[in-house]
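Shown here is one chain on its own, the form predicted on its own, set out as structure tokens.
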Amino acid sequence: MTAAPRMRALGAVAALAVLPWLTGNAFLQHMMVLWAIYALLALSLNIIVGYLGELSFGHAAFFGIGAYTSALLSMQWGVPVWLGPFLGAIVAGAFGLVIGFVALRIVGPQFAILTLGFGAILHTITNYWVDLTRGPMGISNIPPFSLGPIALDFAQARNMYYVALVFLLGVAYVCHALMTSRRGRAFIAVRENPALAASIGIDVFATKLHGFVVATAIAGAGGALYGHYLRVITPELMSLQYVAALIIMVIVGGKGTIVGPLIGALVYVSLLEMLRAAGPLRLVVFAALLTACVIFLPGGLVSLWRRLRERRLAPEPAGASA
């Protein structure tokens, strides 16, 4: 990264650890937090569409196999709250291994179809497995996330919004690092040209699990700080709608990119909570929201930026000032 997107990135930074400052309104503070955890899950699936080339209608399984972890590790097992999103990261992963496994052997739209059967059996199981998860009623009274002797109240939005801040940030890093390294370098390829990939010594397989480990991990983990701080879970964390949500906003923000899902989390949530009246008519906005984006802008809405600069960075035309 040369000095001036360093500058901006480090003055980004800077502006979103301020902002909860700036407004004493808690409710505001309330929608950063979930803009953060959104981000980061948006993140995750950004890994499997953006870079890998796949469609995953399953990864809100993976939001909910972090959730339930970190839930029931620490009020049936008294396991540190502060462990949970690591822990929810580590089984989210281990679940995200053995069905990419299977999956990713497949290739197309038998892989879209197939993760999403995988996703309607956890959910299923979720959702009848009353003794563990408490089925539909979901589990209540979480714990709010703690850092052990830090006597911080992280049942605050503000307080919790930098738990959530330093998360995102830690994994849009990774995901920068990732990009830059040969193994990113394979993901493009392998997105581009699997034949090709292959071809010149890339392990196609090996490659697509990575990078779906690696997704699946960080859902998990967002999946944990999202149930600690809202502190009630359902298995509705794993449904369709989460995942319409989270393909939302890669597509709208910008796949294949880190601004990208930042932003399309932001219009998310954003219009979700205006929309709040609207009820179900929400879901028809978002779906022209989606299909404007995916016929006048595919690059989504970070392509804006591109084409702005583009068009301030072009030479003027010769005789445009006479």
Contents of the next structure:
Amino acid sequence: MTAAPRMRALGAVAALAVLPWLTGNAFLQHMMVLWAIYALLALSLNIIVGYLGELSFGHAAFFGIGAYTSALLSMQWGVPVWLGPFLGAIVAGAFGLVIGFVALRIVGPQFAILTLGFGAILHTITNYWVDLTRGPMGISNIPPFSLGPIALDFAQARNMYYVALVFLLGVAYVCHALMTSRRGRAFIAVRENPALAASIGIDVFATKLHGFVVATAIAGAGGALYGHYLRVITPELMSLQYVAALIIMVIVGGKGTIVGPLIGALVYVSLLEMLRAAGPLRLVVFAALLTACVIFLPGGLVSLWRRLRERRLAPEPAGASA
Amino acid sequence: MLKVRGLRVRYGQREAVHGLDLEVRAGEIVTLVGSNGAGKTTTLKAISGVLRASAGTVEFEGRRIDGLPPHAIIERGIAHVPEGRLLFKDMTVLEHLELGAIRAPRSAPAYRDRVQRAFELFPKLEERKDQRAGTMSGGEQQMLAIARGLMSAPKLLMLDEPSLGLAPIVVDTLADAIRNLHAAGIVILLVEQRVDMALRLADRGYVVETGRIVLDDRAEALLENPRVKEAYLGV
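For comparison with the form predicted on its own, please write out the form predicted together with the partner chain.
Expanding to the full complex; the earlier chain stays at the top.
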């Protein structure tokens, strides 16, 4: 990173850090927590969609696995809650490894359909394995996040925001470090031209599996945070509605970038609340948003900024088309 | 060094290579010439593991390599520079070199030395090391594709149509580079449609027609062969 982007990144981190102190409104703070968790999830899906170039319709299942893992471990076995996100990540990543190992043998639309199938299977199991998951009733009274001896009340949105923010920034940094490394370039090579990537010595399957496992593990951590924050989880977490939400965040924000999914999550969370009065019609708005983005703004909202900057930097085009 | 016996490769139902035999010995430049669709590229792809042969064997330094995945074959010391100088257009020269070094035999020199050698061979690339591949000229792109192949420190370099679509003067530079590589001890298997150029560079040549070797001789002899003259040299 050169000096200017680093300053911008630091500025953004500072702004995010002071954000919850700008308002005493508990509802706005609640929205900030939701944003941070969704942004974390969107970043994880972005590894699959943006970096590997595959589409996964099963991502919400890993989010749900993380949430259930952490909730059940802390409630039934008394595992310390702060371990939850890490254990959720390990279990979700393990599922990701097995599913990815099978599904990544094929790529493209067929892979997307396979993930849809695996996601639906996990959703169904969660729904019907009542002894373990309490089925459609879901699990309630999940203990709020805690840090052991540090006596902070993480049921409070402002405190929880910082927990989620730490995870979010950590993952954002990992994504950045990854994409400036040789490993990250191998990801891009595999996305752009798998045959060529293979011919220069990149193990395409192993590379995709690597990315998929990392993405599912992060989704698991996000799910754990989500469960301990909302304190109620149901199998609906694994449903297509959440899959669609995550895909909208990544595509509308801008896939293949780090800022994009963060913006996408912000758009999603804000619209969700602003349109609450519209009821199920919200989904129509989201569908329209996604469609419009794919047609008019394939690079997502972040590409607006890039376009703007290029226009400012470029000399007046002499009769060239815009 | 490289021995191909009875190689058959099929795309779906259609067989493109019907039992091809080929040998490359240490210290040689060998060329595989023939017209479009003769099966030259398919043969290279089968050797480098990108395509799987339906029958036949490929031996490299006395060990079977057919059936190995491409990255394992690169680790044995075979690099394949694909036809049409396939590059990632948004990646810079240095990024390509880094990717090319993702697999290499254990005995390979240090990464920095390999970059240094690639730049010595193609000084143009050093001038453009931070430039994106998509913005470079055809000749520079071909140089980069070869340099990327060299980053895996190969013992055998397979070049597929390196002269394709390049200006004659650039082709000359390329021919010099191939001679330099050969002088540095890299064995070369060259696939070309520019038969005259390929045969002038090579020690030995094979002529491929419709998936079979039809002629196989020393390069000078092939240049004088009436059949080659008539079919490929247009004299």
